[in-house]
Structures are given as structure tokens and as C-alpha cells.
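Here you get one chain, nothing else, as C-alpha cells; it is the form predicted on its own.
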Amino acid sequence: MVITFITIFAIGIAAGVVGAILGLGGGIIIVPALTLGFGMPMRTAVAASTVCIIATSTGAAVAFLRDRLTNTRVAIWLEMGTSTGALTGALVAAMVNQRVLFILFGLLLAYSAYNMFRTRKEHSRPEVVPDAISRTLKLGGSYYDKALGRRVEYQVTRTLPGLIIMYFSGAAAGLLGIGAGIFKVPAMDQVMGMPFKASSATSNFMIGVTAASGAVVYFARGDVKPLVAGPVVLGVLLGAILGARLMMRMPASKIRLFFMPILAYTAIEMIYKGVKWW
């Protein structure tokens, strides 16, 4: 029992570090580890994962907000699309062919992975010209990059396409029961022209808000098991704080290289699921 507790705690630390650095929440590690490694039911694993996403967001958010890495204006703008999409996804989940959705979202992720590889170096990215909404809402920002040793100023563009993508990413979360961070980071980085670190930090902030609404349902159903969720949350909180500190000091190009295989793997996995069920 003690060994199991310590093992789950260690998995939580790893998930927190990865989740904080990449803005994904850590569910991509927690769910497979609990279901495949410990034979737990999917609902118990997903419930623990949802709670751990809140922990990742909370643990990392303090550091990212303090260093002004999180763009709260962008987060509030995009959360309108994500929340609406999540609600739509939950309502129409039983009426939509999920095989098609898996393939479509898989192809979207594969394209994002390719585009991220193509623009993996910050200096190869085109200059970002803010659109009218971005200028009106003052969505541009700046942060001090400890890895570069200088302040990075940036602008935000294509705010409407970004909002539409967030709507579909929220719908995917509601339909497929997945975290939307895997869509949010590429959308902000590739579509809206934000630096990768600001995208990851803002995604961290947003996924906590999205997960909090879902966690209420899992708590009400009794799916959150304290002996499972407890060590996961403790580990994730510690890992998220470590991950946030690591991310500040890592070059953006290395974080991209870390993110791309996860993006490509998730894309292949989703396409495979869609084709397998055909």
C-alpha cells in the first residue's frame, strides 16, 4: 500500500513537471499510468486526472503570473470559446460520430506538429502584426526570458480564428473526454503568433478554469477516490512548481522539441482510434 502510494506520488511529480512546462495539465501521463499500470477503471483515472489538472494549473500559475508569462487578457478572450465549446460538446456527445472526430482532430494535431517543427526556431517565425481586436483589447504582452537574458515583447494576431479553434478544442474536450491543452498551445503558438512560453503559461492558466467545471461533475458522481487523487494531487503540485521554474530557464526551442513528439504521438493515436473503429 505504501509503495503504491509512493509510486503514484512519483508519477504525479512527473506529470506535474511535464504539464507545467508544456501547458498540458499532465493528464496525458496520469490516465495511462493509472489504467495500464495499476488496472484502475477509466472513470477513476479520468477523475483523478481532472483534479490533477487543477493542481497543475494552480501550482504553475503562481510562478507564471508573478513573472507575467501568463497573458490573462488572451486567456479570458479564448476561454469564451473553450467554455462554449465544452458545453456544446457535452450536449451533443451522443449524437456525433466520434470516429470522424478522432480522425479530424488527429489530422489537425498532425498539421500542428508539422508546422511547429517548421517554425521550431523563434527567429524563423514571421513578424506578428496585431489585428483590430488584438489592438482594441490590448492583447499583446511582454515577459522577461531568463534563458535569453532579455525581455521579450510580442503581439497577438488572428484573434477570431483563435477563438473559433478554441471553440472546437472545447468541443473536443467535451466530446472525447480529453484535456484541451494539446489544442490550446498550438493554437496560440501557431495561429495567433504568441511565443511558445507565453502560450504554454496561458494554457496552464486556462486548463485549470476548464477542468474546475468538469471536476464538479466527477465529485458529484463519486468518481474521485481520495486514496488515488490524494497522492496524485500532492505529486502534481510539487511537480508543477518544479516544472514552472524549469520552464523559465529553458530555451523555447528545446521546449518545442519536447512538445512535438507528444503532439505527433497524440495525433497518431487519435487517427488510429478513428480508423480502427471504422
The other form holds:
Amino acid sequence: MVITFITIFAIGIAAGVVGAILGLGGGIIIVPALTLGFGMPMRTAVAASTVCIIATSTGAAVAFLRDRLTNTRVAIWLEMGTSTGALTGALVAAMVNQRVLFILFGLLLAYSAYNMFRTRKEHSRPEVVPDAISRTLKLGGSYYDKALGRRVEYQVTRTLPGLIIMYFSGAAAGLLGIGAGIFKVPAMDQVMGMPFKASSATSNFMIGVTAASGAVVYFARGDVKPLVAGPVVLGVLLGAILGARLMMRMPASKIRLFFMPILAYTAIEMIYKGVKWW
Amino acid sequence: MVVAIEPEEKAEHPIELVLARLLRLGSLVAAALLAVGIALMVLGHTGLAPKLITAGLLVLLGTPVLRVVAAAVIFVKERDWHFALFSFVVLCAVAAGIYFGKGM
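Same protein, different form: I have the form predicted on its own, so give me the form predicted in complex with the partner chain.
What follows is the whole complex; the chain from before opens it.
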């Protein structure tokens, strides 16, 4: 009993560290570990994972906010998309053909992974020219990069396409019970031209709100089992605080290298699920 | 290495620090409740432990929602009407999600 507690706690710490560094909730680690490793029902695992997403977001966000890595203005703008998307996702969850969704998301992820691979060596990116909305709302920002040892100034562009992608990433979150950070980071980094670290920190900040609306449903249904969720969430909370500190000192290119295989793996997994159920 | 934050920047964007403080408070309270709950569980107090853990999980759940409320209040105070409206839209969507979610 105590051994199981400690193992679950350790998995939580690992998921929290990885989640904070990559701007994800860590569900990619927690769900397979609890279902495959401990033979727990999927509903229990997904419910625990959803609360963990909030833990990663909250734990890591503190460090990122203090170091001004998070772009709160971009976050609030994009949260309009994720929260209305999550609402739609939760409402249409019963009606939509999940196979089609899985395949679509898989393809989108594969494309993002390819894009990240293609641009992996670009240290200096082409100049980002802010669009009209970005200028009006003053979405551009700057942060001090501890790995580079200098301040990085950046602009934000394609604000509307970004918002639309966030709507669909929110819908994915609502449908699949995930934080959908895996869609949010490429949307900011690849589409809106934000630096990877700012994208990851801002994604981390945003996923808590999306996950909170989903977690309420799991709580109401009684799927959140305190004895499972307790140790894993405490682990994630501590891991996320640690991961956030690590991330600020890591070079962005190394973090991208971490991110690509996870994107590719999730893409294959999603397409496989979709095809399997065809 | 601690990076000093320029004071004029601090005055310009106090929102990050306010939200950081709120999130830290939420995660500390949640972590404390979870830790005490798990410790009691290991010691064999099976009655109180799950309640404390559930309370910790609920505090964690409420923290991001409170964060949006705090952001909305700050934007209204700063008369930043665009962002106040955006925060309001987010809150409405979350509230609707809770409302519909309970019925599912």
C-alpha cells in the first residue's frame, strides 16, 4: 500500500517536471502509467490526469509569471478561444464521431512535429511583423532568457488564426479530457511567431482554466478517487515547480528536441486509435 | 542567479505578480491539505484522510478560475476594457461549462 503510494507519487513528480518544461499537462505520462502500470480503469486515470493538468499549470505558472516568461495578454486573448472551445467540446462530445477527430488531430500534430523538425536549426527567426489586432492590443512582449543571458524582445502576429486554432484545441480538450497543451504550444510558436519558451509558459498558464471546467464534470460524476489522485497530484505539483525552474535555464533548442518525439508519438497514437475503430 | 526586475517595468505590469501570488497561495494550500491527508492515510486514519485530500483537490480546482476573476478585476481597475471584456467571456464560458457539466 505504502509502496504503491510512493510509486504513484514518483510518477507524478516525473510527469510534473516534463509537463512544466514542455507546457503540457503531463497527461501523456499519467494516463498510460495508471492504466497500463496499475491496471486502473480509464475513467479514474483520465479524472486524475485532469486534476494533474491543473496542478502543473498552477505550480509552474508561479515561476513563469515571476520571471515574466508568461504573456498574460496573449493568454487572456487566446483563452476566449480555448474556453468557448472546451464548452463546445463538452456539449458535442456525445454526438461527434470520435474516430474522425482522432485522425484529424493526429494529422495536425504530425504536421506540427514536421514543422518543428524543419525549423529546429533556426536560431534567429525571420522578423515577426505584428498584425493590426496585435498592435491594438499590445500583445508583443519580452523576457529575460537565463540560458542565453539576455533579454529577448518579440512580436506577435496572425492573432486571429491563433484564436481560431485555440478554439479547436479547446474543443479537443473538452472532448478528450486533456489540457491540449500539445496543440497550444505549436499554435503560438509556429503560427503566431512567439518564441518557444514564451509559448510554453503561456500554454502552461492557460491550460489550468481549460482543465478546471473539465475537472468539475469528473468531480460531479465521482470519478476523482482521492487515494489515487491525491499522491499523483501532490507529486505533479512538486515536479512542476522543479520543472519550471529547470526550463528557464535550458536552451530552447534542447527543449524543442524533447518536444518533437512526444508530438510524433502522440500523432501516431491518435491516428492509430482513429483507424483501429474505423 | 536572481534577475532583478526593472522598477519601471514592475509598475507597468503588476498583473503578473498579483496572479503569481494568487496561484502560489492556491497551490500551497492545496499541497498542504494533500500532504497532511496522505500522511494520515499512511498512518491508517482512513476516515479523515480522504476528506482532506478531496478538499486539497477542490482548492486546486478553484485556483485557475479565481485567477481569471482576479485578472478581470485588475483590467477593470486599469480601465483596460478590451481585456476586461475578454476575461468576462472566459468566465462566462467556464460558468456555462460548470452548469452544463453538472447535468451530464
